[in-house]
Each structure stands twice: as structure tokens, then as C-alpha cells.
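Given next, in C-alpha cells, is a single chain: the form predicted alone.
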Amino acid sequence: MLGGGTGGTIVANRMRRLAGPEELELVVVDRDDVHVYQPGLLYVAFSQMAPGALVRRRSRQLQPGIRFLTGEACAIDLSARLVHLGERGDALAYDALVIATGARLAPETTAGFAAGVAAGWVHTFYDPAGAESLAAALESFEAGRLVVDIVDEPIKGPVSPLEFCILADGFFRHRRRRSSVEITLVTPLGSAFNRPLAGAALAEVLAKHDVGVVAGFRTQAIDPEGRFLVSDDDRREPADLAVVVARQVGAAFVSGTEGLADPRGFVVVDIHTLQSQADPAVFAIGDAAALPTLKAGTVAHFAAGVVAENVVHFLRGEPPAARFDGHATYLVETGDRTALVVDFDYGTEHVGGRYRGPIGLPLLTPSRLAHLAKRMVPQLYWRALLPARHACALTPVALFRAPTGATRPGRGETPGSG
């Protein structure tokens, strides 16, 4: 298992439940032993959570009998079935390999990004240090244009930039500065969110919070001296404070393995079995996989059982039987202690009504109950989702699965594109 984040940890724990140590040796490799609950970084930026509350040891999240190694993969030899680790100089043999290395920030691909950060004008909340720095910048921001810019798609946590704008509205209202602060979302997409019905609901929420949207703007460069963003068609968007979500790509060693990845470095897999199209012994999960759905923790959660089962089938010489439908669920902060639920899979956008089950959260409608569920997720993440306990069937995430209404994508839309 390459990667001890959300996807890698859940898959490893599920596989341990499917096959005992006498049948299967499980090894998880990651560059460090620091597991960060990444959705919480949004709250660090607004001083609502401390960075330390988001961090646990990766090795402690694994079931007994799973070996954890610290090391960074630098190459895969598909023919020899070996993973080469950089500084360690080790070569690990495998019978089956799961790539769960996520998506990495690539700010160096955008001209002027580093200079903007150095000037204290460009900030990010996609890593702990950036989120802390941004918290200080927001506290001292008295007036001007705050621009939240998504450089390129896909990104992990694709709704987080929208949530940032909504939380920023409340942040400045609470400090009685909102009338002096203009908040604008800049996105390469044709709208705030690229699912038609969820996008319409989210656009309404953004408008309610007086957040402007500049769509179809693909950032090519950042000018820290002039303090504006430059698009690939030479448009300019000025900003007094820029919160920039950097372009994101797959792991370098994945890109360097011939036939394994798409141009962005994400593993090309069968979208249902999650088995590599380059080698049947390789699987991918979560943000590391090139899938037509969101790069989000819930996607990894829903896909983990499929990967675990299909790896075990492969090792037993059986065809992959489990299938992933691209299921993604998102709880979106909508302000005023409410949240909104969006849910879809490869071919269906679920809309209207309520989910069946004990909670019955409304779909695409802001509610306080959904906000309460969202605030419960961090503890459930550590205690039930990562350990892959049966109790996770009782979590809010698992209850978001049986909608009372659904719609198919319209003509010209890409099922599950995200």
C-alpha cells in the first residue's frame, strides 16, 4: 500500500478484516508518520480549530498486524513487481499494489505563485502552515477585495473554496467589516460547481452571502507586484488578498511509470473495479485515481471496500467482483450554522426530498441538522471511518445513501465529471 492517508488506511484496515495475517502480509508505506485530517484545514484558516487537533500518527490508525514503513516511493518496476524507495534505497516486492498517494499541490506550475506567497499577498489553506498563515492574514484584513482562486481542476475537496467564501462572509460580518470587504470566487469551471442542480443550489447560497463568481477563468500567472491574477486568455482579476488553490497533480513516481498515469499523474483505472489498465496487479484509490467523480474523502470511503475486495479476489486468482459506482457525498457549509447535502454517482445526481433512515437529512436544502452532522464527522473519521469498523454503518456519511429523488445528467453533460 503506497500512501497512509484516508484511502490507503481504510483499504488496509478493510483488507485485514477480509484476510488474516496467515493469508496476507500487509505493508503500508508513506513518507512520514503524520496523518492530517485535511477537511479541518478550512476551519484552521478561520481560527475555529487548532492545527494540532487535526493530526494523528498514521501508524496508530492501522489495525494490528499491518506493517507501517516510513519511506518515499521513487519508482515502480511493473514487470518485476518492485517498489523502489528513495533515501532508504530499499526495493519492496509485491504481489498486489494499491496506490493511495493522493493529489499533491503543484504551486510551481503557476508563474508568480511563490513570489506572491513571499510577499504575503497570496495564501492557501490546503496545508497546515498555509492555513495558519492565512488565519493571521484574515484577522488583519480590514478592507478590500478578497479573491478565492481555483487555478485548475480537478482539486481535492472541490467544494472547500466555496465553503471558504461562505465562512469568510460570516467571519467579516462578525467583526463588522463585511461592508468594506468584497468576496469573489474565481474558477475555471463554467459555474461555481459543475453539477447542474447542486451547482444551482450552491450558486443561490453564494448569492445570499453576497459572494461574486467569476467563471471560466483559468489562471495562467500571478502578478504579486500589480496584485492581480492573469488568465490564459489574458484577462486580469485584481485582489487585495488572494487565497489561491494551487494546481494539483499525482505523485511524481506515478507519472514516471510508463502507461500507468494520465497527463496529470493520476492512475488510469477501470472506473468500476479500480484496477489499473496498465497492470492487473495494481489498484488505485482516492485522489490518486483518475476517476470521473470528486476527489473527496467520501469517495475514498465508498470505494475502499471495492478495492479491498478486488485485491483479495486478485490474490486468490479470481476476477474482480466488486464494483464502484462513483458515489460521492458532500456536506457543504452554508453559513448561519447550516449545511447542505449534495450526493451523486457516475450517472445520477440525487435531488430533492430526504434520505431514508433515522436522520433523513434534506437534499440540496440548507439545514441545521446537516450542519450538526458535518461537525460530528471529524470524530467519526478517527473512531469509525479510518478503522473500517462496522459501526461506520451508523455514521451520517453512510446514511446519505438512499435518496428519494434522482436525476440523470442532461445531454452534453459528463456523468460524474469533477
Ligand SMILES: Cc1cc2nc3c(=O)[nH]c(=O)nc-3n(C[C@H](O)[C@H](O)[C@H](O)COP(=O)(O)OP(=O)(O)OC[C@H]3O[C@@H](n4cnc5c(N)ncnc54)[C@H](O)[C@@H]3O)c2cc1C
Contents of the next structure:
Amino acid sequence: MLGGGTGGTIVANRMRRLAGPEELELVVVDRDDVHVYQPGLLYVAFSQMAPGALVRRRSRQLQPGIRFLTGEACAIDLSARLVHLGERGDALAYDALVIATGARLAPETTAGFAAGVAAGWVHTFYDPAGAESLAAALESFEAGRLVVDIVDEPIKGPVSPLEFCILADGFFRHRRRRSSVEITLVTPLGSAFNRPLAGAALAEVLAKHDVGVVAGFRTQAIDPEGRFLVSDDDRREPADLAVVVARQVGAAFVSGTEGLADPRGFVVVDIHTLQSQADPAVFAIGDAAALPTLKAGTVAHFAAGVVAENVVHFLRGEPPAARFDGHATYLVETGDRTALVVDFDYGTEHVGGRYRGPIGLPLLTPSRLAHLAKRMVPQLYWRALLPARHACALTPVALFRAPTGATRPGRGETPGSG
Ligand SMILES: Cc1cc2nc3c(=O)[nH]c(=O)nc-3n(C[C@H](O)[C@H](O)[C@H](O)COP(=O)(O)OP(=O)(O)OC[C@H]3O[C@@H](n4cnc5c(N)ncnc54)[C@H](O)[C@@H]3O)c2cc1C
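Moving on from the form predicted alone, please list the structure of the form predicted in complex with the ligand.
Full assembly next; the chain just shown is listed first.
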């Protein structure tokens, strides 16, 4: 397993439950032993969480009998089934390989990004240091145009820039500065979010919070002297404070392995079996995989069982039988202590009705309950999702109970059922 973040940890723990140490030797490699709960970075930016509260040791999240190695994966030799680690090139042999190295922020691909950061004008909440420094910048931002810019798609946590705008509205209202602060989301997408039903619901929430949206703006460069963003079709967006989500790419060793990746370095896999199209011994999970769904922790969670099962099938010489449906769920902060649930898979957006489970959160409708659920996720993450505990794991099938006033049926239901 290359990568001991959300996806790598869950797959390793699932595999340990599927096959004991006598059948399977499991090794997880990561460049460090610091696991960050990334969705919490949003709250760090608003001084609602300390960065330290998001961090635990990676090795501690793994079940007994899983070996954890610290090292940077630098190259893969597919024919010899070897991963080269570190500058010295120590080689690690494998029978099956799961690539779980996520999405890397690549600010260096946008001209002016580093200079903007150095000038204290460009900020980010996508890494702990950036989120902490942004918190200070927001506290001292009295008036002007706050622009939240998504340089390019796809990005991990793709709804979090929208959530940032919505939380910024409450932040400045609370400090009685809202009338002096204009908040604008700048996105390369054609609208606020690229799923029609969820997009419409989120556009409504953004409008309610007086957040402007500039769509179809693919950031080409950042001009820290003029304090504006430049698009690839030469439009300009001025900002007094720029919160920029950098372009994201796959790990360098993935792009460097012939035939393995798409042009951005994400592993090309069969979207259902999650097996590489270049080599059947290679699988990918989470943000590292090129999939037509979200780069989100929930997607890694829902896909983990499929990867774990298919790796075990592969090692037993069987065809990969488990299939992933692209299931993505996202709890979205919608302000005033409410949140809404976005949910879809490769084929269907789910709307109306409720998310199945003991609480039954309403879909696409802001509710207090969903906000409480969102705030409980960190505990669920460390205690149930990462350890892949069966009792608490959400499964990607039959998640909904009968819709109430649904315009379309929920997952696992037929029209008129229930
Ligand atoms: C601000 C923010 C908010 C978010 N909000 C949400 C949310 O509300 N809901 C949601 O579902 N998702 C959210 N996400 C997305 C979620 O955090 C990611 O989708 C999830 O962590 C992906 O898991 P992963 O295992 O693919 O990648 P990661 O968890 O990023 O793990 C990748 C690992 O690979 C390691 N690695 C990379 N390259 C190498 C290498 N060459 N050698 C060795 N190790 C390497 C890294 O150190 C890292 O540990 C958010 C993300 C951010 C940044």
C-alpha cells in the first residue's frame, strides 16, 4: 500500500480483516507518520479548531499485523514488481500494489502563486500551516473583496471552497463587518458545482449568503502586484484577499510510470473494479485514482471494500468480482449551524427522502441534524471509518429509506416503494 492517508489506511485495515497474517503480508508506506484529518482544515481557517486537533500518528491507525514503513515512493518497476523508495532507491517487492498517494497541491504550476503567498495576499486552507495563517488574515480583514478561487479541477474536498464562502459570510456577520466585505467564489466549472441537482441546491445557498459566483474562470496566473487573478481567456478578477485552492496532481512517481496515469498523474483504473488498466497487479483508491466521481474521503471509504476484496481475489488468482458504483456523499456546511447532504454515484444524483440510518438526514435540504452529523464526523473518522469497523462502516448499497416528497427515488429504492 503506497500512502497511509484515508484510503490507504482503510483498505489496509479492511484487508487485514479479510485475510489473516498467515495468508497476506501487508505493508503500508508513507513519507511521514503524521495523519491529518483534512476536512478539519476548513474549521482551522475560521479559528474553530486547532491544527493539532486534526493530527494523529498514521502507524497507530493500522490494525495489528500491518507493517508501517516511512519512505518516499520514487518509482515503480511494473515488470519486476518493485517500488523504489527514497533517494537511495531501496526496493520493496510486491505481489499486488495499491496506490493511495492522494492528490498533491501543485501551486508551482500557477505563475505568481508563490509571490502572492510571500506578499501575504494569497492564502490557502488546504494545508495546516496555510489554514492557520489564513485564520490570522481573516481576523484582521476589515473590508474589501474576498475571493475564493479554485485554480483548476479536479480538487479534493471539492465542496469545501463553497463551504468556506458560506462560513465566511457568518464569520464577518458575527464581527459586524459583513456589509464591508464582498465574498466571491471563482471557479473553473460552468456553475458552482458540477452535478445539476446538488449544484442548484448549493447555488441557492450561496445566493442566500450573498456569495457571488464567477463561473468558467480557469486561473492561468496570479498577479500579486496588481492584486488580481488572470484567467486562461485573459479575464481579470481583482481581490483584496485571495484564498486560492491550488491545482492538484497525482504523485510524481505515478506520472513517471509509463501507461499508469492520466495527464494529471492520476491512476487510470477500471472505474468499477479499481484495477489498473496498465497492470492487473496494481489498484488505486481515493484521490490518487482517476474516477468520474468526487475526490472525497467518503469516496475512499465506500471504495475501500471493493479494492480490498479485489486485491484478495487477484492474489488468489480469481477475477476481480467486487464493483464500485462511484458513490459519493458530502456533508456541506450551509451556515447558521445547518448543513446539507449531497449524494450521488456514477449514474444517479439522489434527491428527496433521507439518508438511511438511525438519524435519517434529509438530502439536499439544510438541517441542524446534518450540521451536528458533520461535526461528529471527526470522531467517527478516527474511531470507526479508519479502523474499518464493520458495525459502523457505511456500505455503498441500499443506503436510503423511503423518500418523503422525493422528486426521484433514493438509492436502492424503486419508484413508489415504501
Ligand atoms: C480542506 C479540505 C476539506 C475536505 N473536506 C472533505 C469533506 O468534507 N468530506 C470528504 O469526504 N472529503 C473531504 N476532503 C477530501 C479528503 O480529505 C480526501 O479526499 C481524502 O483524504 C483522500 O484520501 P486519500 O487516501 O486518497 O489521500 P490522502 O488522505 O491525502 O493520503 C495520501 C497519502 O499519500 C502519501 N504520499 C503521497 N505521495 C507519496 C509518496 N510519493 N511516497 C509515500 N507517501 C506518499 C501522503 O503523505 C498521504 O499520507 C477535504 C480535503 C481538504 C483538503
